[in-house]
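Just the one chain here, laid out as structure tokens, in the form predicted on its own.
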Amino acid sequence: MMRQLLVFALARIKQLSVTEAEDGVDGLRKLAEQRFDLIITDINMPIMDGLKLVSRIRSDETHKDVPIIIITTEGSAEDRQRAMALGANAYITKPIQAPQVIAQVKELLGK
């Protein structure tokens, strides 16, 4: 439902296209077959977390400096920390406003 809300919120940025993955693991799978500009997911995902995700994609050649939004329910200042850590871009907590998410995907891209 939340990847619904997302991709119909995204679908306001002119020439962007949103693919969208199950869950970490999926993402990863996408990751390997064509590079990505931006990257949002939650921390709470079945099979692999989005933190795991995170370090994961920092820790790939290919993909280390493609810019990484945290959409989650965990609002806790050490989950923010870890997550930024990790190397996470932006770090927004549900509930989101759609002109928030926007903004930092427009930030993030140079658009």
Contents of the next structure:
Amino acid sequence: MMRQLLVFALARIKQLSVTEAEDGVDGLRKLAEQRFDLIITDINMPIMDGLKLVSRIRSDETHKDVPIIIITTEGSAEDRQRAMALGANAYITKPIQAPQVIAQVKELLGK
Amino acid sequence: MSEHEHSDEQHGSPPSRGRERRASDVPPDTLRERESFVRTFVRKGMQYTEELLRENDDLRSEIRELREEVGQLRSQVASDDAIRDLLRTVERLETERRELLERSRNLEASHREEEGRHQEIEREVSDLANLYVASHQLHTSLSVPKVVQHLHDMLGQLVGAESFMIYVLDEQRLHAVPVASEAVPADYHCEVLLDGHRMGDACLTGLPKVREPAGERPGSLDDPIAIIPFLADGRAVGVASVFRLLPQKSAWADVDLELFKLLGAQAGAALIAANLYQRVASPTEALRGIPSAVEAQLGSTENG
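Could you give the coordinates for the form predicted together with its partner chain, as opposed to the form predicted on its own above?
Let's see the whole complex now, leading with the same chain.
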């Protein structure tokens, strides 16, 4: 559901195409196949959670500068700090507000 | 008495008769008087001339001063005119500046209003998107677990509920049977007798019951902060109870109430459709009987 909401919201940003991944592992696989300008991920995901995914992305020289937005139900300051320390660029808590996501995406993409 | 007259007198020559009277013929007293007069006349003439010359100088000087003064006055007048013009220009510009400031303030106010309206529209679009996605998700799946998962996601990700349970009613519609939950105590996982329970009231009326999430009454199994009945054909077939919201969400949003209405109207049908579909072998089998059912309906309509 979050994916569909995000796809719906991001469709309002011109010249943006979205690729979906099922989970963190699928996300890493897709990253290996093509370059992305921005990554949005949840934290609570099966197989590989979002924090591990961020850590893996940042340890890869090819993708260490790709902006990463985390959207999650985890709202504590500690969770936020941990995510930012691992290399996330933005941390948005649920419930999802499309205008907030759009604004953050635009800011990180420099639009 | 002139030198010539003196000379004649000294030489003792008698005055000539028949010739013009000479100065030596004039009595000395008269001569002296004449000389004195002439001297006096000349002196006075010289004095007068000097006075005239002085006066002339004074007048020239005065004329010079007056001319200078006139020149200064003219300059001053010109300067005054220039100052007046400048003052008029300043006043005009000041008026323009005030008008521009006023217009700027009005534009700013208008812009703020537009900005506010824009944000309002953005929020409305966002809310509509949430409702669209919720509805779309409910009806694009014919798998009961997926429909239940969608309901779970809606409550968690769209509403921002942290602790909740989803029930379906048993066949007699006496009990609510839990089918999904999030962050609830173990003893919540039990059937709930609807009679006498707030969930039962909501299922009877078909209307969501929502109360303030914060405050002295935290949500519980007996007193959820929100109860959302799922209706199908006007009757409750399921219900969701929300006990707690995420910490970052302190109050209900307008879109939450709209979502509850949507769930109420569509969740029941989605669950029934998915449940029936999973009992058939294929989509084709699921459609069996539709043409005759439609025909029968049309026939009864025509016969009135």
